[in-house]
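Take a look at this single chain in C-alpha cells; it is the form predicted alone.
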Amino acid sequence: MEKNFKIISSEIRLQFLKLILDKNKYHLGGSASCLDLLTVLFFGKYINLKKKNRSPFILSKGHALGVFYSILLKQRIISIKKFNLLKKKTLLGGQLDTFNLTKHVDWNTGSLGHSIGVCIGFAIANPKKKVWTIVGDAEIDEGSVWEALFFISEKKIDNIIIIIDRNRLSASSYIEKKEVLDNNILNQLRFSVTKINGHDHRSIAKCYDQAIKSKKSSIIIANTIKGKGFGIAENNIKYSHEAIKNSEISELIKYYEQT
C-alpha cells in the first residue's frame, strides 16, 4: 500500500507541474503540502470521487485546488482537453470555483474560514457518513472556525473529520507557534485530536481508519513541508504565490518522470 500511494504521489506531483508549466496559477506551496494527504484521501477506501453516494469533501484551503484538479485528471475524472476548454471558458477558477464540475466538487471555497460551518450542515443532513474537509495551519486563525469547532463540540456532532494542513507557512509569514494546536483546548471541546506526519502514507491511511471509526468527531493536525517535493520551493516563504523559474519546472518534470 505504502509503495503504490508513493508512486501515485509521485505522478500527481508531476501532473501538477505540467498545469504549472502550462501557465496555470496555482500556489506551488500550499498545494504540495497537503498533496499526500489527498493521495490517499482519494487513492485510498475513503473518498470514491467516482461513486454517486460517497461521503462529502470540501477543500477549504481552495488555493490547493491545482493538486485537486491534478487528481481528477490521474482518476481520468476529466481529460486535459476538457479541463482545457473550461479553463478557456472560464467555468475554472482560482479557488474551486467550479461550475461544470458540481458531481465532484462539494462546496466552492473561496475566502477561507468557512468549510467547518459548511461541513455541519453536510454532517447534520447525512448522520451516518463521515464528511471530511482540510483547512491550513492559519486559517484557523478565523472566527468563523472556532465558532464551527464550538457548535460541533456542544451538539455533540459525531461526523465530522478535520484535517489541518500544519505546514508552518501563511502567505506571507511563518507560524512556527500555533498555542491553540500545542496544550489541551482540542480535547476540551470533545474532538479525538491525532497529530501525524502529513507526508508518510502509512500514517496517513491509519489516521484516517482512526478517525472514521471514532464516536467522536476528529482533528488530524498533520506536520507538513510547504512545497513538498518541488526542490527550491520547500519551506521557502517566496513560493506561497510565486513560480519557480520554468527551467527549475523541466528539470522537476524529469526527474518525476524517472521515478
The other form holds:
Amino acid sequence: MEKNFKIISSEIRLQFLKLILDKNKYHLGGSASCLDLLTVLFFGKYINLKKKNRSPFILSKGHALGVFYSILLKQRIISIKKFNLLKKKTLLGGQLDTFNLTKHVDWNTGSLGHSIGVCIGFAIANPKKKVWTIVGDAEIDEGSVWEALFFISEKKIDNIIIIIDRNRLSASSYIEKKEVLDNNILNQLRFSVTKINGHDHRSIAKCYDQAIKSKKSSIIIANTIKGKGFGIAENNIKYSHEAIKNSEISELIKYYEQT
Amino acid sequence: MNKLDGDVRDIFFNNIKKIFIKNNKNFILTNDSDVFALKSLRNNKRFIDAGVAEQNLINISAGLAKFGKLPIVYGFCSFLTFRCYEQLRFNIASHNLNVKIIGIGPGFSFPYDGPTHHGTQDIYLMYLIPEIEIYNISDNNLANEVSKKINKIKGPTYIRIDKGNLNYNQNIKYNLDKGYEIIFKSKKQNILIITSGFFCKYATELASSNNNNVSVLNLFKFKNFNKKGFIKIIKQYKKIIIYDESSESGGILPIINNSLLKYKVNKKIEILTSPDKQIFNYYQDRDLMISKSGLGKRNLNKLL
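The structure above corresponds to the form predicted alone; please give the structure of the form predicted in complex with its partner chain next.
Whole complex next, starting from this chain.
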C-alpha cells in the first residue's frame, strides 16, 4: 500500500504541476504540504468521492484546491476536457465552491476558520458517518476554530476528524512556534490527538485508521513541509502563494515523469 | 382577551415550539439566550445551546442545513448579526441555506444596556447580504402569521421579534408575499407614515387620534416585497413620513430610498429615525429613551 501511495502521490504532484503550467493559479506551498494527506484520504479507503453516501469533507484551506482537482482528474471523476471547459466559463478558479462539482465538493471555501464549526453541523446531521476536514496551522488562530473545538469537546461530538497541516509557514511569516500545538493544549480537550509525519503514507494511513475507530473526535497534527516535492519551493516563504518560473515547473514535470 | 393576547415573543415562540415538536427536521439553536416558550425544549437533542459563541452557532446551523435539517437560530439581534457577519454571509447565505435567524431585542427594547444592545443598524447590515430575506415583526398578529409559516419560508431569513404585548391590530390580514400592509387607513389620503417593527404601534396610536388625516403603512419585509404596489400607494398620498426606530443608515430609510430611486418617484419625504451614532445613554424605560432621543409620538406629531 505504501508503495502505491508513493506512486500515486507522485502522479498527483505531476498532475498538479501540469495544471499550474496550464495557467491555473494555485498556492504552491500550502497545496504541496497537504498533498500526501489528501492522497491517502482519497486513494485509501477513507473517502470515496464517487460514492453518493460518502463521508463529508471540507478542505478548509481552500487555496490547496489544485491538489483536490488533481485527485478528481486522476480518479477520472472529472475529465480534463470538462475541467478546462468549466475554467473557460470562469466557473472554476482559486477557491472551491459547491455549485459545479456538486457531488464532490461539500463546502465553499475562501474564508478561513469556518470548517470545524460547519463540520459540527455535518456531524450532528450524520451521526453514523465520520466527518473530515483539513485545516492549515495558520488558520487555527481564528477564534471560530476554538469556539468549535471547545464545543466538540464539551458536547461530546464524536465523529469529526480534524487534520492540521502543520507546515510552519503562514502566507507571510514563519510560524515555528505555536503554543497550542507545542504545549499539548489540545490534549487537555476531549479529543484523540496524534502527531504524525504528514508525508509518510504509512503513518498517515495508520493514523486515519485509528481516527475512524476512535470513540472520540480526532485531531491529527500532521508535520509537513510547505512546497514538499517542488524543489526550490520547499520550505520557502517566497512560494507560499507565489508561482515558480515555468522553466522550473517544466523541470519538475520532467522529474516526476521519469520517476 | 383573544388568542393573540400576550407577549409577542410567546406568540412567536409557542408556534415555533409546536412546529419543532411535530417536525424532527427542525433544530433550535441559541447563543445562551433564553425565551420562556422554549425553556421546556432545552433537554431535547435537537435543541443546541452553543454558548456565547455566535460564530460557531451560525456555522453549526449552516452545517445542519446543508444536510436538509431546518435550523431556527435565536439570540440577541445585535450579536446574531454583527458578531458573526462573515459566517452569515459566507456559510449560510452563499449556500442559500434554509436557516432562520431570529433576532430578539430589536431597536431600543433593552435601553439600559447601551449601544451593544441597541438593534438600530442590524436591518441594513443584513440587507447587504444579497441572499438573506428580512422580516420585521411589528405585532402579535404578524408574529403569529410568520411563525406559523416558518418552515414554508424558504432560504436564509432574518426575523426580528420585539417584546411586550403588541396585540393592537389583530384584524389586519397580513400577506407575507406582499410584504407590507396599511395598518391604519384614514378617509383622506393626505399623510402616509411608513414605518416598521415597534414604531408601528406609536404611528397607529397617533394616526387614530388624528382626525382621519393620517394612514400608516407597515413595511415588514425588506427584499422581495411588492415594490410596484408599494410605490403605487406612496404616489396616492400628498405627504410621506418615514418613521423608524433604526438609524438613518441602518434601517428602512435606505431600503425605501432604493425603491423610490428605481421607480423614479420624486416626492418630498419627511424623515424621523434614530441618529447615525452609537448612543451611550442608559434608560430604564424604552418609551423614555425614545422620547428623549427625539423619536416619540410628540416629535412625529410635529411632522404631520
